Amino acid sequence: MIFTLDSYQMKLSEIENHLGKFKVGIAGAGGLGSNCAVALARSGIGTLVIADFDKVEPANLTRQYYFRNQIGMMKADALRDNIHSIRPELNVLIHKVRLDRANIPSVFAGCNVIVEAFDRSDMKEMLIETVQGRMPQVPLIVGSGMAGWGNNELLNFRHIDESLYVCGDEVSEASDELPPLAPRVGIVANMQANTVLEILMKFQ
């Protein structure tokens, strides 16, 4: 298939009407999850399901979609507030829980797409195994490799298999010497959101 801009042309109202039918899960509300959720909210997604058990800390303000007056709040609550300040009518369902193999299917029941937004590699692996094993029909978009700065050309999108997608450079692991900074984290978060839209715009 040859890509043409004509095949992607649609009025904003038509896009919003279409996306408004869908429900997207966000696993984690940190740098990736909070920025991805806001991008999806601005695009017209009908329902967001956000799962996170952490509180907003001062260090989070360097790259996450929170504000100083929200320090100490549960991230899920704060992110819901921020999304509603943009689109009050958007349905935001929050789960202030630590996700695990047992609760993932119930938390994200009915979601058309799930976005992985964890910091830890073991949690990423657990989510991938659980979704692909127990919810194999649901597309999963993971983030991998976004630490540091520059190297824009290394940030990629890759379709791994029928239901698994990866956004990032898949190499750079965050550390004290290579911290995750707002620009690259934001690029990957928006790449994840853009992948959600690309998937959902093909749904009927």
Contents of the next structure:
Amino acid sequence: MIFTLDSYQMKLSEIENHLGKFKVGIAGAGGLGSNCAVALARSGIGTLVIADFDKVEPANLTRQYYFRNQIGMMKADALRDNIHSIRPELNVLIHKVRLDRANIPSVFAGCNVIVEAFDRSDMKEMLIETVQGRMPQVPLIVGSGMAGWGNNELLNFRHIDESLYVCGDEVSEASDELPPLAPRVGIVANMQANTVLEILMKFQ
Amino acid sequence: MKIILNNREEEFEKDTITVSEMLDLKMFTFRMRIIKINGELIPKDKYSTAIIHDGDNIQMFYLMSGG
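Same protein, different form: I have the form predicted alone, so give me the form predicted in complex with the partner chain.
Entire complex below, previous chain first.
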């Protein structure tokens, strides 16, 4: 995207009014999903659909948008609370289910964009195959490669085509020896949110 | 034949190859990946039957755990 003078000539209230018309799906509410959802909420996205079946654990606080007093809560509930602490007027629809090929189209029905925010690569593959196969008109933003620290210059964005975008370094796999840490996870989550805005700002 | 793989031209001796053959020839061994041929996603179970033709545009990226 090339910034022209025109693209800057929009007041924040106009941007928020525009973004308020749209619905964005977040598949997973871990490091990517929680941080991405909060960035989208702050930007004024009208409706967020959040799907996650996990509970907040102490180890999640290293990088996920939760607080100590939320340990033990369902992440979907905790994230909805946190979003409503920022913007009470936002619509947050939560689905406390394990996403699979059968339920993805109904959970994210009506979403203008979907953010892939899973931890495991086999789940990422399943979501990409399902959304691209069953909902090919909905842009999907994938996060791949964000473990470790440093290497800012490797964090990359790829516009595969009009329905598929990838954020991350595409090489650093999370493991016990290369854990995901808050800065790089947060950067990629915010790159995904930034991509959502870029797509939606072009929508009428 | 010539194809475009991730925006770079690649040349193969045969007239057509399957996705599996391309992965072998390029020695791409990491298993978790997404491949699109001319914008169409090829599921993993179709790698041995999906055919790549001259002029095709292949997009590929790797899926890393973490998030």
